[in-house]
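This document starts with one chain, in the form predicted alone, laid out as structure tokens.
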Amino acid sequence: MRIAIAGYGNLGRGVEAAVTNAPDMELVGIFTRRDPASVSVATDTPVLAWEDLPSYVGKVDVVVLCGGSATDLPVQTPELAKLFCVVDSFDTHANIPAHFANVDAASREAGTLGVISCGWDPGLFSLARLYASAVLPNGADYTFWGRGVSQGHSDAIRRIPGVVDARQYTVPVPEAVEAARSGSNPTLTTREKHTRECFVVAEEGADLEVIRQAIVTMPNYFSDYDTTVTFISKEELDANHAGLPHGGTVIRSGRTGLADEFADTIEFSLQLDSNPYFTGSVLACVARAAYRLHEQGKVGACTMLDIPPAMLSPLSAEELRAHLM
């Protein structure tokens, strides 16, 4: 199957690696809004201008979009779905229904397939929540993220006047995790579940207390959390915080039995050395499923909740039954 990448940042590099390593995929091109001559890629894949994408209709089976959820994907995914089968990693949870509707309309009109919101949350964690809640309907879900770098929150700090660079780590509160595992179905507030650690490089002469207050009072990002701010040098940031690790845990605790006499817990966890490379691997296997589903005649939008699990694997049905059952 012929794959194209639209957008080449950290996530694009992750998809590039995953598709290159897949036995049943060919990476046709990497499309960028930058000057293609200025973009250096890790493979010998052609780097092409974004405007050239329409000329590849019929030459590409699935386009994997690697832009941001804030402003890129809400526009790019529906537009490209008018031409290609597409896969994206749109992760603004509250806006997924609206994004789904826009991609669905474009895909149905064009006869293509658009798989949205693929990754690990939303994505794999969505599947974990689905399986767990179906098995334990009498229960409660708890999702914890980290310890890991939040790229969106880090970017929000960098936009504060006087900030040169920053990394923000989302950290689960251990007591909250253990309470979720206990089976007591506790009610946990946002502040009780996670803390935020910020490492900030400030401009020389900047008012550090003003920057600190701008961070800890920032609505929708830090004001609802216990947040610590540590000012460090650029050299220390580059040496100790250059990576993009992440991870998390989905916990479902519930009761079974005629009188709910049995306590049960389901847990799904990830620990990632590189968030974008792992997410790129998820997008690549979803691209495989998108190609197969479209070959069977499916059009419109869908999510990972709608994909039969076997569609994600390069193995045949016979191999899956022999090795995974």
Given for the second form:
There are 2 protein chains.
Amino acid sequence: MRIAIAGYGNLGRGVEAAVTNAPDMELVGIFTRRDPASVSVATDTPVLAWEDLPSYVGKVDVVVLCGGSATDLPVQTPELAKLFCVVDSFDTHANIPAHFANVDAASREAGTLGVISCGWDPGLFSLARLYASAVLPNGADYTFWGRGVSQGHSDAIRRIPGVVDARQYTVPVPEAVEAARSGSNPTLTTREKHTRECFVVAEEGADLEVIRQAIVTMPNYFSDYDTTVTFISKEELDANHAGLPHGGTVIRSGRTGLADEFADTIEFSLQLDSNPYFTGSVLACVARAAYRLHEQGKVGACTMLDIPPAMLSPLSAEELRAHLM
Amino acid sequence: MRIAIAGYGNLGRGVEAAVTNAPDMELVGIFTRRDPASVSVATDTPVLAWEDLPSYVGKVDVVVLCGGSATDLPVQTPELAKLFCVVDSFDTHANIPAHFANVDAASREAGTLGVISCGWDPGLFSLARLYASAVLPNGADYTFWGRGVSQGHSDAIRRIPGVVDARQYTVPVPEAVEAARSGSNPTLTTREKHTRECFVVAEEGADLEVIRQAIVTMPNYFSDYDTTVTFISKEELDANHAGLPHGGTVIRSGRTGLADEFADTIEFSLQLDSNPYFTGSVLACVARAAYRLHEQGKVGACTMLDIPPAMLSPLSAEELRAHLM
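Any chance you could show the form predicted in complex with a further copy of the same chain after that form predicted alone?
What follows is the entire complex, opening with the chain shown before.
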């Protein structure tokens, strides 16, 4: 199957690697809104201008969109769904229904398939929540993120005057994770579930206490959390905080039995050296499923919750039953 | 949707509880090969004779088979698939392809749907292996079972002369679990992965050393493991080993990046007070999906790997996208 990437940042590099390493996929091109001559990619894949995308209809089976959820994907995914089967990683949870409706309308009209909100959360974690709640309807689930770098929170710190660079780690509170596992179905506040650790490079002469206050009181991002701020040098940031590790855990505890007499716990967790390369790997296998589903005649928008799992694998149904069941 | 249970042991009780507690399912009857008058069930569900099953065509949407994998299901599932949509928990991994073929032939001819090998392994653990291997094709996976009661191994001990009763726990070796998590992709032998703990009630005057030797040298069941045998009284067995707890962990570690430069670990684990009640809960939500898939026109055999996850949930696609993605 012939794949194209639309947008080339960290996530695009992740998809590039995963598609290149997949035996059943061919990476036709990487489309960028920048000047293609200015973009150097990790493989020998052609770098092409975004405006040329329409001329690739019939030459590309699935376009994997690698833009951001704030402003890129809400526009790009419905737009490209008019031309191609598409896969995106739209991750603004509250806006998923609206994004779904837009992509659904565009892709139904065009006879294409659009799989939105793929990755690990939303994505694999959504699947974990779904399977666990279907099997244990009488229960509660808890999602913990980290320890890992939140790029959105790191960016928010970088916008504070006097800040040169920053890296923010989201860290689950161990006691909260244990409480979720215990089966006691505790009510946990935002503050009880995660702490936030900030490593900040300040301009020379900046008032560090002013920066610290600006961070810990920032609404939505930090004010509801116990936040620590550590000022470090640019050298230390580059040496010890260059990566984008992440991960997390979905825990559901619930009860079975006519009178709820048995307690069970289901847990799904990830530990990732590189968030964008892992997310790119998810997008690549969803692209495979999108191609297959569209071949079967499916059109419109869907999510990973709608994809028969076997369609994600390069193995045949017979191989899966014989070796993996 | 109208559900029937075929076979009423521990697993049948688990399905009975899960279906009774589901708001969108009605439990029409429990069919037994014993004299129905001799079977008392936990709810006010009618207990009916196995021979009456054909007269329930049109009155039952899905039959959940709760017999054993050794001799019951290989015969019963294809037989009932000629009349009804069916769900079973066939768990003899090596024979899944043959069982699939038999159920597929019967259900295709009848225009029914048969979902085989549902539960947690095969079942949720198969799904965990599939998702993890699709996302991290360059990696290795490890399945650990326990700590939990293996009913097959307990039965094997009970068949030894001089044994009154027994309970066998399968226990993962902590060092092996850590090695699997480490990302080093270790090669682990059967003996390195699990130990087996046996609690045995012997007849008065029995030669305990002879029983112990018979257990630890038993081929297939114990000879490849480090096995401990503890002789206890019937009272202690009944007091401390009456439950059927189980659980386990699927771990896949793999690498992403063009040159495999990033290491990731995916882990899915279960901790269950009651193996049969949890397995019954899985079968109940698969019965929901079987009903819906058949309504959409799907016939033939399939497994949980073929079921779009959203179909397992009582929630609508809109609710799932709004609240669970």
